[in-house]
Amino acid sequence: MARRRRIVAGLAAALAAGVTSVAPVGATPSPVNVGGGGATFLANMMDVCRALYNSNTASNPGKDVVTYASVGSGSGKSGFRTGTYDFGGTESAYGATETKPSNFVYVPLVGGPIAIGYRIDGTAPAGAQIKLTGELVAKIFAAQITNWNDPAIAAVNKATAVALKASVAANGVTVKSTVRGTNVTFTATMTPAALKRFKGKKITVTPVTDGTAGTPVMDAGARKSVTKLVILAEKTSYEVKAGTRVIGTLVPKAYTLGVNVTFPSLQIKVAYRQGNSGTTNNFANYLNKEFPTIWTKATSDAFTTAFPGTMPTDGTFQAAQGNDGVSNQVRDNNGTVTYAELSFLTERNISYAKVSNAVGKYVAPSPESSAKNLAAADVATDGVTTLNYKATDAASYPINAISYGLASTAASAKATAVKSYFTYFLNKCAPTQAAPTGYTALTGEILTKALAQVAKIGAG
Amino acid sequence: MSLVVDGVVARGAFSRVVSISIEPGRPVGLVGPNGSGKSTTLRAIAGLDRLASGTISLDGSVLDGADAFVPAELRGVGVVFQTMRLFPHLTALDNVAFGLRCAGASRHDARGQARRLLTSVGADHVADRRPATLSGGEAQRVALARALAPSPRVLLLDEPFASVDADSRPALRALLRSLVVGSGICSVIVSHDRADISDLTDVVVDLGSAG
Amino acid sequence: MSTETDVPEIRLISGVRKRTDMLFRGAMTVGALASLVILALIAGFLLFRGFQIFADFGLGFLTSSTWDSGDVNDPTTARFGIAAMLVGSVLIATIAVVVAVPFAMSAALFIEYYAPRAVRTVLTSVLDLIAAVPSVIWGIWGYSVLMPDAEGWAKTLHSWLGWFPLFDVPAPIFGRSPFIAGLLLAMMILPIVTSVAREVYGQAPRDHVDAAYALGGTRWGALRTVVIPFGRSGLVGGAMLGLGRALGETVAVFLVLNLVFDVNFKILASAGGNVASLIASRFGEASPYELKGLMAAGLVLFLVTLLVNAAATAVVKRAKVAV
């Protein structure tokens, strides 16, 4: 049911964006062969979606056949320009001086978190998921921090004591917590002024465990006094709101958040992408934009080019091919850290760090936390998307990449077929297939903008 | 104490029966027309080829038989070939020292011994020269010294003076005679030259006659 | 009794070749020339595509070690130099040859002079089989099987010989080094070097080998005195053929070498260069200008390999004449 609703929402968005029906009603069009090619980043997702599309008679009544060659962003861009590919896949836009194809659009298709994967044998507790600030990530990958037992790393991997806070009050709203055994009672009282102010609004108490908000345990209409008895969740604080206004955070019982992680003295080895890579481009752009004093150079598809200063040549920096290569490098070598698509790490059981976002929360990479960040991205009129590293959503994971489809705006049977496929990709395939495949489906505003780009395909 | 060959030598399609007995210090001459099996017999004695059947034995121990074969390098034979076959990249001295080195002598000892041998064959003045620069007679003296160096129990000579000019032959013949006749070595000489045979050997086996 | 029909027609001897003969000759000529033409076309293609790089960077392309595709938006910021890659290629290929030649020599001598016929047949086909293993399989095997062990050997080597600059390392990281890449390549070139070694050793004059045996020489004595010296220059040629192959090897090296754009002579350090791997790793996503750089690098490698192969052929040929 939920899925269906989402699809309907997607279709509504598509219609709103002015997408017209792609298959002429009543006609029996001959199948079009659509050949795409480009980014390897995108390949897994493409393969899932085009297979579904090729056999889906409802979305693909013309029985078009879509293929995709996983050849890399650079080849995707040049292949699309020269007409080798009917559509291209890339994580980086054409350069300013690069020859561009005429009449084309960028269509944001799918995103994904760039996770910081690591292997550190000998942490205590063993296998602890470590936390890194964005700045630590920048310094580690710039060879400014070279040992895992660096005090700066230990400092953010300490347990934090969360003190008891049994009462919060603001705007005439007072909420108290009382613990009895394993239960906690929340009592909200309101001054007459507050009652008036929040009339028709709700008082909500939402548990927040380890940075993740749960479902509200108190969700009452504004009244003079409300009491709610719930079972006390361990290591949980409660965010109190009246309407949308934050009253404060209750801590019914003091606890310690996280664990003290102790690190062995171990040389940090960095595995980076050999050659040009869209992942590198997105990763280095995050570092350059957020920490320009450390990552002083503009981003590049090549890690060696984007790297600030001179890269160590003593073997602590290891070039490896593709997401596979860097992931294997981490799996096989103690002390190694890399940046890679999340799915490449999870399929190898490689640990990955939580990274602090713009509001200082440590968030693990996931399709959900990535989506929170992508929602804040800015899509220009040509479709080029600028990720927002300062997204304020507490649950947003800060380092992401976005993949574009390249398609022609000139009218042709091929363009029509590409348009149909991209529409299917964004509206039907990605919402259900992205997360299990390790990608992040576009939703909300960015999806609307992406569909607006789709509308330009083959529009003449 | 004798070398006995009693069997069938064969090479390719050719084969014939050979029966010879050789006593130490009493060289045997092997004569016969081309293709009568002289060289083939020598190769069999040297251990370079196997007998088709029969045995070769030395002092009663079988060198080549139905169920025994001692390879060439373990027989303790010395061969002087018709074309001499000196190793072209080694000096005359090192050619002579070869067998001694293979037997385990140190380089120094082997060279000392080789020099004495060269002196005994009257070729010490060519010790440091390469075979390509030697005259036929000089080369033959070196080849003789080389064959004798590992103190072989059997010495085989295949047309030893064929590539030596006629004037040098008597001297070489005398030298060879002094080295083998009356010594403890069983030697076999193949030659077309009647003078060689008559001068050096007491026993003559003619393979030309029906074997 | 004899009639006219019994007399065979006189066969005319003509200077003109028969049609079929001409056709066959033509086909063979085309085949023979094709390889030459293809070689020339490849060289021409690389020169055409890479020429601009030589014009832009001149000798610096060979002497500098920076490989920077520059700002995507501005090709003038790109810097290309293959010194580190070229040095790395030669270093790794040399290690491969140094390791492979003794093995190839022993294998060839064993096959030619010691092995019974049955063993010889088996060994020869096994060597042919080794030659048929695809490069990528070598690479994967090298990465997952050889490297963990080879790292240990490298550590041992370093602990004993670390005082010597060649075996020194800047950091205690021993994986993906020229040493390991060289070991892997050594195994890959073993068949070709062995096959050449067998050929030259098989040509050692039988007379002299017999002579050695017949002088109380041991088999080792015969090999050392006759066979090995006779095969020496042929073996050098075989080694150089192996070197040529090792220089151009791509995929296998690519997986077991950490490509670093810095000239490095420390063979155990986890940093090295390889022109072929550079091309393979950059080709897929290169900008048009970088692609020219890769073509130029390809041309340099092509010429170096061609030179080595030509030298090898000459040496082998000379060896055959000498024997």
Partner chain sequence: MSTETDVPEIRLISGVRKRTDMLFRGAMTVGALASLVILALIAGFLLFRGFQIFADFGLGFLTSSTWDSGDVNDPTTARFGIAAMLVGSVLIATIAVVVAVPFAMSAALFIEYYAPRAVRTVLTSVLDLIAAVPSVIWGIWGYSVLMPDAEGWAKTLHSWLGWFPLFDVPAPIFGRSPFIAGLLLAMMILPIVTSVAREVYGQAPRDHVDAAYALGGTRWGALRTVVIPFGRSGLVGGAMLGLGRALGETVAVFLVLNLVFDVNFKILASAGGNVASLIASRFGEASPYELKGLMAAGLVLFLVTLLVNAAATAVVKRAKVAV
Given for the second form:
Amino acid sequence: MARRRRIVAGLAAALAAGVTSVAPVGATPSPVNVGGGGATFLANMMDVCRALYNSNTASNPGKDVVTYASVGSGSGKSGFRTGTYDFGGTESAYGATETKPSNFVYVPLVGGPIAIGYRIDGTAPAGAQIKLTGELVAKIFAAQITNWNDPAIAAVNKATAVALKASVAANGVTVKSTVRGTNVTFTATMTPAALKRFKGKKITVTPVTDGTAGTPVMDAGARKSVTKLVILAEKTSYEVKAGTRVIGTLVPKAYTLGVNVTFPSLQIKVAYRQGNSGTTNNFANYLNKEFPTIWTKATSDAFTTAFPGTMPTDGTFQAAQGNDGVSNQVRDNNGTVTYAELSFLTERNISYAKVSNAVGKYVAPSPESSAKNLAAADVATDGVTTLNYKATDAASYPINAISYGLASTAASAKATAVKSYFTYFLNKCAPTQAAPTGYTALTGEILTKALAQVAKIGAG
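Since the structure above is the form predicted in complex with the partner chain, I would like to see how the form predicted alone looks, so please show that one next.
Below you will find a single chain and nothing else.
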């Protein structure tokens, strides 16, 4: 930054004096090599964005070169503090006992789900996606459930019968459904009192599959009677509303949700993150905040520190380096389970569980279900985000993390280059590349505050 200011100042002075022997206006500055390091959770997304940025002359006219070392959040925070890295990557803020660098900012860069990946050979039907309540996740990783055929796991992996409910009525509004072949007819009627109460409102009938609401199939202004014929969506319930008031849930045709999964008698093995990890910090924080009687210790970057009680020494708990390491452990060892950023599991074709959220819906980790949860997060003015484990969106996946970039506010050419890269990351790369890579691009309040943090980089 100082070098570039001197160039600008020199140009201004030369023009004032009528001197012409200066660098031409608009000359491309010398490339800056920017080395970052830290979180492995962030690594796959960072690799995509830095490669695109390094080759993008429109967003990177100085042809700066960004590199990133995937070494874990703990090493990222310490390496940034000591100057080993020009910017850091982490999913956890500096703790009360950690030495913080001076003149720095947290910049939320991207979010994503922490998926529960597993390998269980011998389930029936083969390859069925399993379901886990949050409590089961807490007990498995606390070594309180040690075999995959545990009755508590089997109980939540039974098919659910959803009974026929052809009509609903409340507040003077009645909606009925009639099925003929592959079609369903919805008929809504209203009493005179209801017509007055809901004047100017709409009657909506919205399909809901596995907790995810679709586009309304009936969206009509309130009137005495209205009928709508639509194609019947199999295994779907329909939420009925008058304005914002819920009238009830229709089930035009009874269906079975899920399958009955049977499990082999197989010892559970846990692969956890070695050393200090932001992924561990976020995972342990979820467990501690939601199930404090099971995960009784305060959140920590280290799994061994956060673990309640005494860590098993019989070989069922194995540490591995990074999201790469724990994912490889699961891939290569039958009966193993882990917590990892989704993209590391998908690139190895590792199965991952649906996990129950705050409203009792089992939701698979995805960029979309993660975004539902992040929308309910609380973002402080310094960019540090507090996730909301009680998010009420039925399609919200409950276990997530935000990856932060750590950057200096001191003026320098390096800081200017980091600022340019983070701006590109948030505005250009993440919106198009996050979802295909398995991450969740930041939007809304988090993005606004992230860009406000970016503005402070290199500002002096």
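Positions refer to the first chain, counted from 1. Note that the rigid core is defined as the largest set of C-alphas that superpose within 1.5 Å between two forms. Not measured: the values here are computed from a predicted model.
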**Prompt:** Taking the rigid core as reference, does residue 382 move its C-alpha 2 Å or further between the two forms?
**Reply:** yes
